[in-house]
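Given as structure tokens, the chain that follows is alone and in the form predicted alone.
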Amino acid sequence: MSQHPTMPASQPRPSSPSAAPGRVVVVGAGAAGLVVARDLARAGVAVTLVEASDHVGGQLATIRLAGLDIDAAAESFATRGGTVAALATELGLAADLVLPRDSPAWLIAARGAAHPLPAASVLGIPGDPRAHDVAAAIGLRGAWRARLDSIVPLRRPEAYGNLGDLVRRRMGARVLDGLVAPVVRGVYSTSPDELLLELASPGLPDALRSSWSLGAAVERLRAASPAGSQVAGLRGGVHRLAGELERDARAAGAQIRLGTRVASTDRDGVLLDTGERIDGHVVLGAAEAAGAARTRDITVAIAVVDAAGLDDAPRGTGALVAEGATGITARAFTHSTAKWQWLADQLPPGRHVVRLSYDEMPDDPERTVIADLGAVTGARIDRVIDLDVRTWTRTLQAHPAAVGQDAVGEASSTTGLASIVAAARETARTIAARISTEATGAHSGDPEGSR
């Protein structure tokens, strides 16, 4: 769930010559670690997965509120590449793949005005600044300034250091502050000035190199995107992936050891805090094992509320809030029962599940949630039935893995479930192929195979 890469997980480092032949030790049973352990076990590789806590899943976690099992962190995943859907299908969950309600996201401006996010946009960047919804969101002056992007040729896109620099110089401060910053803040938990172009949106650097302007690059990206929703979920919650991955990994022969803390790792294996050593090629799936260079805390408040005013979903499936918006502490709002029909079906009319994200823990969570919901949606909140508030630490940048080790997930500074799953599966394929090659070489008497 982090942003800036130090080493792509899809490019694993070579294993240590002295590591236990054919054995892999995965540290951390989050999504990435589970995927690697499961895929390696199914490929016939001896794998041990160690996890410090007493459960698997990491941020694929669940909470129980008002009798409902609800995702505590990620509740959807990007559909690009089909990687998560393919994994869910392999795990027997194909029938439970669901799409959210087709509804635009909203933007709450710093002055409190609410507008739908421009439809033809990527991360809030408009493909056509002349569109009516762009002017409605940032004003005519901002829209006119953004049109300069189509007049001044875009040269040397690599000269722009980050997304904020690119948008500010091409389309102006109003597009950046009024459209892009709230989206990036809500989606990536960072600012556009801290988001590298290659991580902002898949294909953006290539689209920029092939386009006359930033707007044209956005239109190129949209044209290349598959039709349909850009996100999907699972009936019952995305957290179900963790349990199915664990079950499948164990069935394939993976050893999963919970409540097992790693004291240190090296190129030959891991040392547990009990003094026990497990030899093998090390794959770091926990950011703590790799060491975080930069982190950010995100507080998520999930509530079940009685509010008849939310029945008509006045802000669709959610809203992104500009920094400094008057009277609003939250930076993003998700109307979960408007987004997911399977969740709404479990509640009576007038009762809703909502999620609000904060940069810091509110002093009075319940009062803050009620005030923010009212300010964002305009609805009266009659009662908070149940409330869960927890803070997640996201790794924005991890230290590079040591020579002879691989890193996946946040330990490799990879963000988003779609990217994490794709990179973890590629890492598992590469390791399995290498082990197979080494085993074949050893059996044939090839000196290379004995290394």
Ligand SMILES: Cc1cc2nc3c(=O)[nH]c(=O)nc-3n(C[C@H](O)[C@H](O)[C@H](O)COP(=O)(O)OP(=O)(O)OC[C@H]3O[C@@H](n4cnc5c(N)ncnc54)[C@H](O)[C@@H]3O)c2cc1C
Second form
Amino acid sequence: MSQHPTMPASQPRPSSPSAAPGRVVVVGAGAAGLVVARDLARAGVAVTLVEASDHVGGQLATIRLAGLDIDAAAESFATRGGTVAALATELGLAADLVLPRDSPAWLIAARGAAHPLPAASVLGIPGDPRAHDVAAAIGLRGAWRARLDSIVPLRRPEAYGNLGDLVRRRMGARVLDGLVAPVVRGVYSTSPDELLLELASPGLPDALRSSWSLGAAVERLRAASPAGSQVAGLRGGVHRLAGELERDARAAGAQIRLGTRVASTDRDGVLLDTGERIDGHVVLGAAEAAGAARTRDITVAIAVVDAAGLDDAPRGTGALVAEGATGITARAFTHSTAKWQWLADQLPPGRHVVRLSYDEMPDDPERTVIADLGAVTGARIDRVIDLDVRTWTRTLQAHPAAVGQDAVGEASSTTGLASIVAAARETARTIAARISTEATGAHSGDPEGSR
Ligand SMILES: Cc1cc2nc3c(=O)[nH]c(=O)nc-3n(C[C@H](O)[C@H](O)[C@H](O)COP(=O)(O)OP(=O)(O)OC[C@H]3O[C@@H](n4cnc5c(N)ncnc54)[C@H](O)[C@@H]3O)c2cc1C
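We have the form predicted alone; now please give the form predicted in complex with the ligand.
Shown next: the complete complex, the earlier chain at its head.
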């Protein structure tokens, strides 16, 4: 994937024979497009889903490494709202919903020391800077500076331009650089200074409005989030959702056209790069087609390694790396076989699946991965059995959809499966209701539909 300018409006062309009033054309068969197409088809709407590549899923992708099918990008989903679990259940996957091992994330500080991330925190922002694990991670001076947050009056959320600005002004540079920046880089592939408050954490602006300090707002957010794990996964990998959504959508009558690239869109449909036109209400599920305004490349190396020193999971399920950490190029590490029991069950002791994220991968990936694994975990890596390195483009912000079109997923500046699934389902409901109302109006002879 790469960044593209907004697609030009297409010239009118002869419509395809399938074009009909009430038809919907969904562009892109990632999680968002698949959910919309499946829900619309099940609601009885005539829908065509057009996907440029030869497979569905987008960032819900799989790779085969050392005989294992592994998630290549997304590998878990937020349990917030229960939306993804509900969808998985509808798709017959309830028995395969799994929780990761319960273990704190670790933080590798700029000077190389490893500490568990403060337990009572959101995005690395501590609820109580006096907690001993805060001082252990950023030093006493940093923890003391952070305590000013509880003395200086909090301003309205609008007074803080972005997450970086908020944390720096409230709790100081050490909290920002030592705790928040590594988490934000690991989760959002960006810096806190580029992250708007509402994108950082959906409830943060409201929590700030009703709190006297940033720490209190963090505590409020923590109290509001359900007990238990914040993320869940699927036995076999979350990429299974894509295959099941495709199957269900086809069974409900959706047309899915793979290897079919949309060249441009307009109010009445899409033009394919073959020159064929498909008419219908357009739903953009491809950030490229929406014209991504701000993107960030992230390189992910996934390796199957022999390393007996990893058997005890020295960094739990993973670690986040502070910028400039000596001798480490990676910015985040996930110990996949420690995180997911179903994956560990497929390998003998001493063999592990690990995942490292990079802003940019140096020339020798295998050497870099071995060195980084050693530095982050302290374990010696005996052998790399298999290695996959690929670069993904994530859309941090897309242009708003054109008038008369809808956008879902990253094409609507939404990121992460939980938010994307919830919003895509809502979009499908709204479109289906509108089409149903229009059809009722047409049948009753009312030219403006039912009022
Ligand atoms: C490395 C990585 C790890 C991640 N980990 C997690 C995680 O653990 N949990 C989580 O919730 N989220 C995670 N995410 C984010 C999550 O995967 C994405 O936000 C989500 O999958 C995006 O779905 P989407 O449908 O919006 O877009 P995409 O998945 O990008 O789908 C867009 C689709 O549109 C197609 N397309 C593009 N242009 C055209 C065109 N012109 N015509 C037709 N088709 C086109 C593409 O081929 C693609 O299939 C991760 C992302 C990455 C890259």
